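Only one chain is shown below, in structure tokens, and it's the form predicted alone.
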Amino acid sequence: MVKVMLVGNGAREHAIAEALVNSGAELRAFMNKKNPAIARLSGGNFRIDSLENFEHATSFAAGCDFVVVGPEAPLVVGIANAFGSAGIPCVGPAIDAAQLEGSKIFTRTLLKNSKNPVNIEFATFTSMDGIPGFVDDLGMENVVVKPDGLTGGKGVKVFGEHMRSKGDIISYCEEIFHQGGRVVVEERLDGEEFTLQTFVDGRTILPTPLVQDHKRAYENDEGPNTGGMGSYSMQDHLMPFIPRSDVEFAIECMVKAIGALKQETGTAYKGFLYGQFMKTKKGVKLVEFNARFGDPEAMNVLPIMTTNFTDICQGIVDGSLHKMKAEFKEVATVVKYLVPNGYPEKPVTNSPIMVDEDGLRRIGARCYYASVNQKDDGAVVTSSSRTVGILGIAGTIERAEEIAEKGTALVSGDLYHRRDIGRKELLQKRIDHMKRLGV
């Protein structure tokens, strides 16, 4: 039996973990709190320390044949160089090609020193000098601002919707650089946008079903911005707004992204990596490379595949995945976050959840659990993020909304979540946006 150590303890990490125990694997697990569900899939073999305490985790992975690292932040600080040190392989990229995640600045460049297609215009600064002319020549209403490094999904700015005059544009950047930080101003991009995600070996990518999220806080796409408050994907595994060659010149985009990687640093990409592109007049744009699965969209395919998930991992870590097939059901999937009230800005933190495991499996419901802490007591609390992601497969979309909605009643605590995920309006709302376009 293959022994693999899993790196996380979020929704996606429960997702992960789950395909891992599905495909054969015996699990062993990393985490910085417990989550009940991966404590359970280890079979209580699990060690709760900082994810970044490399020595610790290197030293609780030995015998194990590969890791596979779920979260992005120990990824970009070289968790993955310190598995190999210790001659244990990882799922997950090393320090230079984590970089796609970890520096803005550095993947905004690589993509335009190798003329990538999907790349837009753009500036980087370490100053204010240049920035109000910058901001002059792409037209204020066009602006995005980007700190360059991690930002959990919350620390991007889009001019109309976060900032409405070039006072808040150069405030907000002045921000960045007094909290020690690196600018991006980027073109904004207009259209719709979708998450591609695949498994990489250095060279061979492998595409899951496409998936789309939702950032903001409440219906109707308003509020501030989240870790993302659901996702859903479609039985075709497109969207109806994505055809498949717009797909395609995704991977092809992804392939030379990693092969201009490659080049640059002498190291090759081996892990998780997803894309996340949007739908534009001027064709299909990159908004951002994640060096890792998404959270939730990881929920979305990961229960659906049907390769064995541990023998892929074996690949990307063999560099065999030119002689395998990443295959999936062809059904829809919905996932609803449950959130902590007062989330993204000011979460209740260390309230009671309960989760009604078997009522959701009875409805053919699935959940996994998120930013939670199961105490010694066997108590589940919030902790300052998501809680439980809700997810729906079926046929069709229509059925998976319905199956998530229903689940969502099965989890109770001082929660709440968007009804809206993956209901007609919503989607129609997203088809009548590109159509308005002329996409």
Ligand code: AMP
Given for the second form:
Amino acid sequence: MVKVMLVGNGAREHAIAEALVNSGAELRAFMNKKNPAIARLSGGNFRIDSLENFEHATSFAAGCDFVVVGPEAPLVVGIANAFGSAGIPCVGPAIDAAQLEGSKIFTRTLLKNSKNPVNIEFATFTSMDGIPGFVDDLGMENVVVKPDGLTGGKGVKVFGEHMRSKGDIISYCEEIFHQGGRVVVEERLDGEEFTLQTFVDGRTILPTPLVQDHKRAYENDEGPNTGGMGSYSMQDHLMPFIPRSDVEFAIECMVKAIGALKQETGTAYKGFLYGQFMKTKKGVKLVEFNARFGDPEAMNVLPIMTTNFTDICQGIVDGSLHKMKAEFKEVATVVKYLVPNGYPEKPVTNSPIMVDEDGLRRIGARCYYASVNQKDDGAVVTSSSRTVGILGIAGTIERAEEIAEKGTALVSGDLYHRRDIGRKELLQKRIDHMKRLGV
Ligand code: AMP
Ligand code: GLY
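Beyond the form predicted alone, can we have the form predicted in complex with ligand AMP?
Every chain and every other molecule in the complex is listed next, the one we just looked at coming first.
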């Protein structure tokens, strides 16, 4: 039996753990908090520790065939290198390659130097020098400001949404510099976003079905940005507004990017690579890369995969993906995240939740535990981020949405969710947006 250690304890990792066990792996888990489902899937073979304690992580992984790393934070500080030094292969990029997520300056510059057509206009700054002029060049209404490092999806400010004047732009840049950061100012894109998650072995990229996430906290895409409140995928693995040719273009650009990365750093990218793209009037453009699966998007694709997931992970570390295919059921999926009341600004933490797992099974819904902690007495409590993802899978998106929505009623706690995710009205709004843009 293939022995695999998983690093991480959110819903993305729950989906990864389930896929590993269902495809025949013997699971060991290195977690920051006790995710009850991952603990169960590992048969009790888990350890609670800091995910950045590389010494403990490598010693707990001893004897494993390979390790799978779920979240980005340990990757950007080199956990894959630590496993490498201990002779344990890692599904998850080494520190140089993880810069594709860890540094927006690195990625935009790499794409520019390699003339990747998915890139957009941008400039990088270490002080205020040049910023007012560049903002004038772009036109202030076309400006997006990003701090350089990891921000959990919350550091990006877009003109018209979070900034309303040149003064707002300047003061946000100043705020980032005060905190010791570097700044990317880039072109504001208009269009619809899609997520393309892939398996990468250093050379070959195998895609998974397209997914669309919902960043805003409240229904009808209102409220503050979050890590993602829910997501859907369609039975044809595309989006209603994204044809196959766009996916092929996006994959070509990803292949080109990992080629340029290898040339620039000498490091081959091995792991999951997440491309966040936006289809605009000027074509498909890259919003960002992530060095991992998406959360919630992992829950849309891993549970419908028909290819053996453990074999794919082995293919990533062996560099043999060119001999493989990643295949998925032709079904639609909808994920709705239950999150603590007050999330994302003032989430209720340490509040008990109850999940009726039998009830969920009866209606055909699945649940994935995210930012929770199971205490010694067995009680599961909320932590500061998203709590439980509910997944519906069906032949149509309408049916998948109904299942997921019904499932949300089987979880009790001080929680809320977006009912509109996966519904016809919201999907139509996206289609109309693209029509209005003439895309
Ligand atoms: P990121 O952390 O780069 O994924 O950005 C978070 C969110 O900000 C994205 O999902 C987009 O909705 C938005 N965003 C980021 N970059 C841009 C851009 N250049 N134009 C428009 N929206 C953007
Ligand atoms: N759902 C967005 C992300 O995983 O980054």
